[in-house]
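A lone chain, given as structure tokens: the form predicted on its own.
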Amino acid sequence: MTLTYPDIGLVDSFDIYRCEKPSITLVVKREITEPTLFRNSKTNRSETQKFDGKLHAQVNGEKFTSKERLTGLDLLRSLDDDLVAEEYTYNEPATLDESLNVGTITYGLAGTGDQDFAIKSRVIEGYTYTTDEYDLMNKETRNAVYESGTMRNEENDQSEALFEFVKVQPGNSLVHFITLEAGTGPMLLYVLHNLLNTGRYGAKETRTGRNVRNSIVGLILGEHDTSLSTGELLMEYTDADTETQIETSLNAYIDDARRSDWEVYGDLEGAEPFPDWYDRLEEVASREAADADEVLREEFDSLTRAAKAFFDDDD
């Protein structure tokens, strides 16, 4: 069975240059299962921000972006062959003909190598924050283990700490509001197959495993810019006296942003339940049907060849 798209915030076809710029924005809960690491500038901690008194740990969107393009990337190669240029490495582009596949039209490139070119991105990941306060006094030390196992040597020496960390901790989530603009069916499938199959973000990953369960609880699709902001929906719609539930505030955001042009869907107040079509997408996206891989493969080929068709007559 075939993917059916909606008939508004998507494109028809790939076009480089973007006269109309229909959208559509995911609302992306990002669960936090381990202790996680949104280091930036600071070193043993995320950046902070306050909102009605109350700190948040605030995260760059490319935080996230990263590791979802490397999920596609890894997607592509596995799927076939000449969905990726044998010569390209991530962000390590040479030429633009070889820079050419699903990622980088999807979240652009900009061409620093033997080849000066330029492919803006479709996908919008903003900043985003903790919705629960982060606690700057859970500190997590770290210590130097020896061969025994344990943080002692042969002569019952206590080994020296490392560094400390201040994570994220478990039970805490981030809203995050990311928007697909002027893009196509495919380019919406692959963003949704890079969302559901990340589940490792941070610094460290690879001392904590899977640390984020991401889940989209809303769709909202428009003929024009649909773009959200978590730090509008804190600021404004959140209460650190009365505790204000994140759901209640979400609900209450969207509906006072709506516009006559949104269609809304999900797990949202007075949006309608996610569609048939979306149903099927995500269920492609998540390689949970049986169909996945061919689907996607069929999918990002025919989406590859028009973007280089497209190049080709532009020299």
Contents of the next structure:
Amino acid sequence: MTLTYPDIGLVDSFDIYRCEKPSITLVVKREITEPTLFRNSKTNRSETQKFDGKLHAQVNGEKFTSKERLTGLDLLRSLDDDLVAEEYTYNEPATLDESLNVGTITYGLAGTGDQDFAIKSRVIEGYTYTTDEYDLMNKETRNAVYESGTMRNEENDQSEALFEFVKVQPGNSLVHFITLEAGTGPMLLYVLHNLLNTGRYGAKETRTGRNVRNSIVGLILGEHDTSLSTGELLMEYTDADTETQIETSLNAYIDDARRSDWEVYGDLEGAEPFPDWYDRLEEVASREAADADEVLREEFDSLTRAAKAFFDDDD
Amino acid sequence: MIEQTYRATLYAPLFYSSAEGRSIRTQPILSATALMHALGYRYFGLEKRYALLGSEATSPSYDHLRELPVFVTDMRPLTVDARERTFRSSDYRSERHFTTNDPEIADRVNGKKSVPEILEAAGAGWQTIRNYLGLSPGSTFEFTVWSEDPLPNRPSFRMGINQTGEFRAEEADPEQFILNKFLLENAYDIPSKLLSKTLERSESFSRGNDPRLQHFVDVDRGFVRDHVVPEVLG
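Return one more block: the form predicted together with the partner chain, after the form predicted on its own shown previously.
Once more the chain from above appears, this time first in line as the rest of the complex follows.
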């Protein structure tokens, strides 16, 4: 069984010149399941942002995108040798020709090697913030242990390599609006796959393992970008004093920002339940469907061919 | 022709390379060229090119703005915090990372000290690490739009590096206009005589270190309506 894509929110075929920019915004809940360290200029904790007197951890959207892009690249390489050029390495592009794959045409790429080119990202993942408080007092102190497994060496010297982390604790979560602008059906499938199959984010994730669980709670299709913002949600639609549930705030926010051309699906107030075409898409993207790999290969192959044909013609 | 002023609130950190180098600082006056692209893409059917090749990828062009049936002022800062914490970017050639706990090296990366020549020429990605200083969420701005078709009551748009600046605006009464000299001169070919007059009718002139950051500040509103807007959209 093949896939069905919606009539609005996507473009029919791959091209690079667009006046109309239909879009699909995924409302993603990112639940923290293990202590997670997000850091930028501070090495031991997250950036923070105060909304309504409450401190939230602030995370640059690229911290999520970069991990999701790598998940996607792994998938493409595992599905078929022809989906990614053998010479291509992530963020190390030499030429446009070797860099053309589903990942780069979806998430963008700037040529830094032998050839000048720039592919704009069609995926917009803005800044996001923890929905609950980020507790700076909740420090984890670590120190280096000796081979003995203790903090003392043979001469009974105390280990001095003490360091502290302030991680986002389990139970907290982030609401993230991820928009695919002027994307094709296979691009939506790719973004969904990457979201549903990436679970390790932040610093030291290669040691700490899976720490975030993503789920899609809503889907907004429209003729234009929704421009939904987690900052606006937290600043204007939540009230620290009354401890509003984030779900209530989210419903009020989307309801207020809603435009007449939007189709809203999902677990949101006033939304239609997820339609059949989406259920099938999510089943394939999460690789739960028996024919998932076959469908993914077919969809990504057709998109890759369309992109290559476009640039070959352009030469 | 509709003239409408908006007050815009920023809901996420915004970064622009107003000052280039290892430390990238965002100036509080946001340029009309960026705003015209943001509104153009969102509301006025401005063509977006999702791939650029050769010199198009490296040289900015503003000619297409002249075709748009809209003209905007620069975004005048009302309450702006320009000390948003920095993030670092590096040219992550492959998956290599660079971090340092050495304050001496950190100062060089921050642009407070010069970088030794040997590091400038190093092949690894770390010499391209830059610190970004941006504008904080909650900052507010004012801008005025002239167009044939109206914008929605509460327009929303994104601007800045990686489109991180998320704005929503609401209608407001105009206070002062700030005009972008680069846009007038280079995109619209406004005659130098009119530019001189605009300067005379401005309270002040704000210079940046880039040609695109020259602003006529608090220009006489009647003069803009009677002389500048007709020349631009005429």
